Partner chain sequence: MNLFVEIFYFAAAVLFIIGLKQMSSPVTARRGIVWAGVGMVLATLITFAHPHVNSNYLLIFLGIAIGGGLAWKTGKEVAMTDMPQMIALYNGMGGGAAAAIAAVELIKREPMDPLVQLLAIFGALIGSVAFSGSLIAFGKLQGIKQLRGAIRFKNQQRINAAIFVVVAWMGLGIATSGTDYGMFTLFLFFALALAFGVMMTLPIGGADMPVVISLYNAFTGLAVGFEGFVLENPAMMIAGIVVGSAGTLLTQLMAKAMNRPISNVLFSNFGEGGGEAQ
Amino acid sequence: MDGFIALYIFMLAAFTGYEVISKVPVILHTPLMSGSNFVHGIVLVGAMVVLGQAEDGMEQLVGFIAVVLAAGNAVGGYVVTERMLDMFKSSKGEK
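Stick to the form predicted together with the partner chain and return the structure of that chain only.
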């Protein structure tokens, strides 16, 4: 990929991340941390690609570790965030 295109993507994504959460209230800090933790679970896609083209045993082993860890990140991040936000909803509903 052209180096400058990559640089533009980097710059725009960085500003997007900053803007998107700039007005978050304090009560949502922890759930949002958990939610963004889930989003970087996208690393699973990279882990799958790496393992999908691994050839010798060493590459397969490290690639397999990557997939296991990444799947844990994605699934765990989702489950925990959902539980947290569920609690949030019910406590708001009682009011």
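Can you switch from the form predicted together with the partner chain and show the form predicted alone instead?
Left out here are the partners and the other molecules; the chain alone remains.
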């Protein structure tokens, strides 16, 4: 029964997230992405805590994969944000 509740909460969160993000004006996407990078940093810290608490091999494997994916997500988010901010920089003075 707990699995169904978790699935229901996940589906509700996914639907709510999609609806909220689809209503955001284009001009706010860069600040929103920067804020989501902060959340990805927290996810990375959580994944490291889980990996540190792992006791058997399977838990360590799942924790390691979580750390790798969270780190890649955070770094990728910062790279994309930097590229988006570069689009807004003025080209004056560049030759």
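Positions refer to the first chain, counted from 1. By rigid core we mean the largest C-alpha set that fits within 1.5 Å across both forms. Bear in mind that the values here come from a model prediction, so they are computed numbers and not experimental data.
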My question is whether Glu19 is one of the residues whose C-alpha shifts by 2 Å or more between these two forms, given a fit on the rigid core. yes
Look at Gly41 and decide if its Cα position differs by 2 Å or more between these two forms after superposing on the rigid core. yes
Flag for Ile9, CA shift 2 Å or larger between these two forms after aligning core: yes
